[in-house]
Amino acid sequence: MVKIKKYWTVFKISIQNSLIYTSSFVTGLIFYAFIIFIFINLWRVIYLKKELIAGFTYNQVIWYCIVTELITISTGGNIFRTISNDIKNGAIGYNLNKPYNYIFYNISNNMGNVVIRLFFNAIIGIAMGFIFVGRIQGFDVIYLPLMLICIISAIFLNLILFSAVGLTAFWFEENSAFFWIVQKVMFMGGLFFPLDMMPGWIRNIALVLPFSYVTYAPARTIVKFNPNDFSWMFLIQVTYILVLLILNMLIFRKGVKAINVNGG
């Protein structure tokens, strides 16, 4: 209990901590707005003479960008930049002595960061879905916390998958590729529409590495809402989680292994 509340103050401070930043959130917030724009007039041209693309109608993909694009922007790759930086400055030396877990920490201060990110684009993007194309079909509010739930976890999905990337700079002193493979591969996992319009066998191999249960699987959770659906992806979130986290925690015992041995 001590340790959660630990790590539940570093993310309270993490959020005053963000909003004396405001010029930040402006860009971001611009940005935000200019991509759904973007996405709203472009499948406004693909949907001219079709009402429906793979179960979707115009309305559902457009709600379902303005998830996809909220989480991934509100997200972004501070997590990485900052456990890299720490490692390649030789600083990660002065956390290992900390009474904190070091990857639970920069979960905890990243997610403080994230979530005034996200309120403030969900602000932006749930008024131009309202202005642009209206309520979400079929959208049931019954669900409403399911839906945040999966949210929640993609969210967290996504920090711990970074944060595992960032961790490769205990071997490697330029891995920013690395942020960009996952990145761009992430990109593929349905961030710019829904795995179902995809080929079979690529939309097979996609549900089963966790990029798509970072961006598809909370937006299409929110756009169209089954119980089952929303069963076994959460259950897969909540399995890449544990998964990852597990990772993170043997990469970076070796990685401090490997300073320590060599007097880093």
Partner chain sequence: MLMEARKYLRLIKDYFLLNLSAAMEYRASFIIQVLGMALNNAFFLFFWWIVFNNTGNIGNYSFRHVMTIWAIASSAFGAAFILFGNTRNISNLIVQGELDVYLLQPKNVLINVICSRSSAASWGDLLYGFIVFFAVYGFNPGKLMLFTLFVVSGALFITSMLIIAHSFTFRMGNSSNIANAVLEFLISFSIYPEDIFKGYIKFIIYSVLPAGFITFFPLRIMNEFKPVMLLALLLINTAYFITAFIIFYRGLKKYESGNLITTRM
Contents of the next structure:
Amino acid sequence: MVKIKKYWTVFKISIQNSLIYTSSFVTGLIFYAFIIFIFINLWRVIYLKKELIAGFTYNQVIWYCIVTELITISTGGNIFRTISNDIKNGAIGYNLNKPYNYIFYNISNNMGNVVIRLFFNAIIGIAMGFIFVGRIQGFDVIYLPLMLICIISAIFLNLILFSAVGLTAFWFEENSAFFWIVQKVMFMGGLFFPLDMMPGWIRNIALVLPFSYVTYAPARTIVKFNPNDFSWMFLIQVTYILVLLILNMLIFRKGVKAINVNGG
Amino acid sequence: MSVSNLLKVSDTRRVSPTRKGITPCGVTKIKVASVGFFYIQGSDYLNIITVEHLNKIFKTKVKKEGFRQSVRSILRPQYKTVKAVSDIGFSVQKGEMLAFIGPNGAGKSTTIKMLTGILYPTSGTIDVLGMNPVNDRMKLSFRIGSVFGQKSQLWFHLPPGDSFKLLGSIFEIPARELRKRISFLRELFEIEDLMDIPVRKLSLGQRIRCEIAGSLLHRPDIIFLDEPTIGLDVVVKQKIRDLVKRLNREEDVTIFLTSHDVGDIEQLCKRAIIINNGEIVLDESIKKIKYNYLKKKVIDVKYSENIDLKLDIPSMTIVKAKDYSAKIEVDISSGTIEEAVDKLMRVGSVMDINISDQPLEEIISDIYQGLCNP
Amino acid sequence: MLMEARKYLRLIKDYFLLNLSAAMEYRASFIIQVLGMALNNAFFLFFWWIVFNNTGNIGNYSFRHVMTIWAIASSAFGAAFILFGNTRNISNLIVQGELDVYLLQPKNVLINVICSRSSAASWGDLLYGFIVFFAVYGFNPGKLMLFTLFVVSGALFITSMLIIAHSFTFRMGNSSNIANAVLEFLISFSIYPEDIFKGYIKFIIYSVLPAGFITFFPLRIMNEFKPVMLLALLLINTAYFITAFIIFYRGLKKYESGNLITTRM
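Could you please show the structure of the form predicted together with the partner chain, as a counterpart to the form predicted on its own just displayed?
What follows is the whole complex; the chain from before opens it.
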């Protein structure tokens, strides 16, 4: 219990910290609102000609985008940058002899920031959704907690993915290219529109990869909620979280060894 | 500056951009004649820098911590004015080496920045080489050089050689002239071996030498050095001082120096302007400063036996006393050296005695604090 | 006047070459960045391909049209950051007092500042735009000339807007965030079909965030060439650039050369 409590403390402190840097957080908020605004306009024109595209109504597509953007923009790329920089400038050395797990430390340290952004972005996103397209079709308040779980676990998965990419800095000086690539693959995983609109073969590949469980799966589950879909999706999310956590630990251990061999 | 010197300067920079292929005789003379008024004026100048009633006021927005205060500062900003420089005036002569000193935040850098055209004065007049730095910033920059200890004009990721070439083209130095100049400075500053190493890999001392060399490419008439020796070790400091001295002697460059290091000032400058809280406290030759403001002598004395030093003369204070030796300060405004030495002689058998002036550093810090009045 | 222009073109060339050699110091990272940018853009191509597969035209825009504005935007943003790569650092230069170095040199401060850095990664953007252009129009010298012209004018619009946004720093403290937001808005507005915007947004994209002049207006000229429109575009372009200059120089009078930090107690 004590072991977990320290990450909880880190998390609480990081919430306080993120409240101090209001300006970067406000710009993030504006940008989120802006992207949603663009999508509302884009899809409005597209849906002038059709009622239904790949099984999605205008209302559903907009709420879909509100959710996917909410997850990715709230997560941001900070965890990737801190881990990469720690490794590149050698600060990681100070973290090695601390009595915590470096990966967990970073995740909880970022969670504070993420939760704050998530909260405010959600207010904006939900408000815009209500104003422009009305509430989600077939929305049931009972499912709200489950929807929240979808989003939180998606963010968790996203953080762990980015942390793994950050750890590549042990071997690659210029690893931001990897970050871009993962970000863009995420995009193929259904960031801007549901995978259902893509050709079958791409959809099939995307559904196997973890990226679609950050964006597509949770967003689709939320706009077309049924308990069965939710359980499946959540199961896969949790599995991926566990698998990637183990992968992170392995990469980290290997990386630390690599430092020791090269002498930092 | 001799006439031949003037010609040399003019054919590298002053004359219109069609200067290609001008030989040092005939044609150049005509060219010089066409811009001649400039030089006649310039060379007649004894004062190459004149400053009168110069003021600089900074207006800063006051913002307190916290979100509500941030909003308020946007809606109804509150300002606080800071007088960085207030009503100063001085002049500098051609070929002088002048020290401009004062504690942190006294207004040294602000003044230098106004002299070089970086900052706009709030009021007052500045004349540098017959130009007004605000209106003639570009024209002036051809003729002054500057090294700001902390701000580099060299490119971090590239070797100094590359930066020199770039500076050459920024300062419009013809290629052949530039090559000659670089090879001259390279030798003078002993940086031959550094020319191909990226700046990020140089030590601070090496970098500063390259930095100063870079600021001399265009043969400036005045060079402004803002804390050039900051952070350097004793050996490198000495090297830089020697270089600056040589420059002044050989190229007749006027040196305008700010430094915290009294060693720089003592060794290089004949005159110092002391500034505090934006006002000039003192503008005098170093010799005079020492003479007028010297209130204390320091006596180092060594005895042949262990003594217990006790002094009952009010003008004498013990700075340090240990076993056989002691260091005593004598206030010569209230007592005499004779009296002090006499007293010390009577304490025990003196093996060695040495009387020296109070260090300049202390004199200056006394002046800052207003402890000293002539 | 002409001599001056030549001198500045030479300066830009010198900076450009120096930057290139600085980038070559880190060759691997340069190549990775260029490829990363190109890949980044390829994903957007994919996005539009999917959208058009599902929908057909968006307003009056066909896939070809979207590709054209996309190509202009990509190359214009690339060119802006290759030629004037230091524009995005203006705020930091002001706050940290690093404009000093430029003020001590006998060149126009603004031109000297914005040209002195070049973004290596932007080569990917520049090349990508031209590749898309050739994919859409094939080899068409007339259109290619127009395209290149729009890339340059677009780069100047972007640079002007960034200069203006960063110049707020002279008056109100670091405005990097505002400038970054302006950049994001300009990018996002200029790569979606014009027909999805209406009302006051349409007004905005032809005024304070001139995305319309970066891509939409040029697209109209590409579709149907009218010399008057081209002339208008170039005049508006010049007006934006001059405005940016004036705003920067007005602000420069308030430059405090890093003294702000020492006076803030």
